[in-house]
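Next up: a single chain in structure tokens, the form predicted on its own.
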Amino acid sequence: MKSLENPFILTSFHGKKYFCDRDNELKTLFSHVENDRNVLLYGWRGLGKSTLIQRFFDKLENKGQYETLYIDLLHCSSIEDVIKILASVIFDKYGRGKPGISSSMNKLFFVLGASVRFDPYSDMPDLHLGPRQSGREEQSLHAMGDFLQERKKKVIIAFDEFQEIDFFEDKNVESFFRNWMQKFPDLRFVFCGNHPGKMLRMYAEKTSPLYQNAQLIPLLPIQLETYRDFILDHFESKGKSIAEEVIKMIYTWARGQTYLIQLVCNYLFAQCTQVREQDFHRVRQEILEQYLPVFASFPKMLTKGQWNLLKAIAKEEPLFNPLSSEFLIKHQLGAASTVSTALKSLQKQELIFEEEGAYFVQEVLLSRWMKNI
């Protein structure tokens, strides 16, 4: 891959020259699909998962032993929205950019009811998926199933933004992704999510299709030693400098989340020789201003006691006692029974997670805006 400019980077993978660390989650995921494991991979929105799936993707092709399909389910809301990508995916990884079509995924588009139309000019084949059948979904799947298993190289499949799938009106939804595992046993999923709540009630409750069908991954915050190497290398490399106090501040105001981290050492990068603490307050603050209209939002969103709760938790960060009478009175709260109610609402929504007996606000950059409000 090229160099960049910047070399903290925002989005998607760019090489290993600028992924920072997380060896031990790689030599983890290399040992799940080794001895044929599935794996969870679940964490809070920012820790990088993406890029670290797009990494050990990366490193698994060039073993040469294996063929990669990375599927993004943001956007989907249905399974037929997930068979449609899919079918695009290995549409792309084997048949794009041949001059032909094999005969095995003439009979898969068959059976999805897919056409392969040739570009006039370049005679290239393109992909298009008409409205499907309701019903077909099993059978669909299992014609990809078989597709894939026929490859002489074993192949490993990424579903990211996985938590998606909570959301479907179709709730059979896990089911067929368990009953795809078991039909094909030589094939490897790699789960990979945000929400860590519904992340491991898929995999933890009894009742749930897909309970216990796969190795759990937690991902954490990157440790502050690591990043701090990380930065300072790429400074010293085009010939800038910043303090380790500075990359300490940085880290604590991101709560160690890697894609926070990379947005204020962009910044930084970009805008400094040298870079001075007052460079980091200067930056922080940039970014928090672009956020406003989002910030702005939050409150319509939310009950008045739940919005009270949940500045009163970003000022005090970390909170180890939100029903006691201190912290209460303090950011007049009410009783304390309404505050338990509202306490378990933010932690259903997602909004605010218990670590080690303290509360958190789950957006970081949220929880500093909210603190000088």
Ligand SMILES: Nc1ncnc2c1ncn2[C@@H]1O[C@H](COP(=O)(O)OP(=O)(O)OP(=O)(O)O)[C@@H](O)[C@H]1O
Given for the second form:
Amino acid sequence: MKSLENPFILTSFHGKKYFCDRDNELKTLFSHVENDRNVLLYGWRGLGKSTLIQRFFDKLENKGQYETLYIDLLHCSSIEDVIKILASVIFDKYGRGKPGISSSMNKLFFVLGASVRFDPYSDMPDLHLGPRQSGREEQSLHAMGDFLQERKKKVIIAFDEFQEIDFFEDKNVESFFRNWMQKFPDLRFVFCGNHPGKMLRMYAEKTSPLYQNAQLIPLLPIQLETYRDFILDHFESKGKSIAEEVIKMIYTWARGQTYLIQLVCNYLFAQCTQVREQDFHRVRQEILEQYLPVFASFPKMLTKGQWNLLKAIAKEEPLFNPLSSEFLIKHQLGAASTVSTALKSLQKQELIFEEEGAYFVQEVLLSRWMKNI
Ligand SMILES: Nc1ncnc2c1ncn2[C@@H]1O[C@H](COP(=O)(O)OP(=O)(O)OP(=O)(O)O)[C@@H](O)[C@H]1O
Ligand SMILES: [Mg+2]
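Alternative state: the form predicted in complex with the ligand, after the form predicted on its own:
Shown next: the complete complex, the earlier chain at its head.
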């Protein structure tokens, strides 16, 4: 991969050099896959789940015994969407750019009702799924399973943003996945999802494809000491410097969230040769201002009581006793019973979370902005 001007990447995986740590998680992922176990990787937004899968898949592919497929379910809302994206990923990996279409792929396309057409503008081949798709989901999935199972190498499929299947209208989606996994035991799966609470609930449901069928890997923030060394090395390698105390401030402000740490370091690296504390203050203000239009929509999505409570939690976090009279009076939140209802609602929407008795606003940037309004 190309060497980058700015080593603090904001767009997925660009090679080992720009990827910090995750050694233990990688070891665990290898051990699960090598021993034929499926995996559920879960954690809060922005911690690095998708990038970790890419790093893992890069290593697996380099080993030469594995083939990996990465499926992003973010924009899927039905099983037909899942089939479409799976078919196009299969085509991209095994069909596109290859001279001719293999007989096994022809067989697959026949069942899918798919055809390859040339885009008249780019002159590139594209996959089209015909109308035969509807009502034939089971057959389509099985045809893809057959195709993948017949590969000589072991096939690992990652379904990223797996929490999305909870929003599908057709609740049969779970049984489609479950049947598919049972029918093709040689395929290995890495499921990946946001919102730990939701993923664990899905995992525990007997109807879920994950139930007793995947090993859990919770993704937590990278340790401060490890991130510090990574940041120092990259600044030093380009003749720049940053004080350790500033790195600690960034880490605390970002609450250890990989995305936010990368974002702040990316700006600081671009703007400074010698990073001082005031540079960090300026950059974080610059970032918060950019997000203002996004934050503006939040009060409209909540009741007044919920919004006021959310703001109060941001100002106090970690907040240990949200129903104490001291907290209620200080932020003029009204009766404890009303606040208790608002608290449950914010928790259900996963706008806040509780850890060891302390409450936090889930979105770190939103929290940092609300602290100051
Ligand atoms: N180990 C790492 N070292 C350096 N940068 C990383 C690392 N992991 C992730 N990143 C960077 O952090 C950002 C967020 O990572 P990623 O998108 O993988 O998180 P995620 O947990 O999948 O987020 P989401 O929940 O929003 O899908 C990206 O810009 C990515 O490049
Ligand atoms: Mg992701």
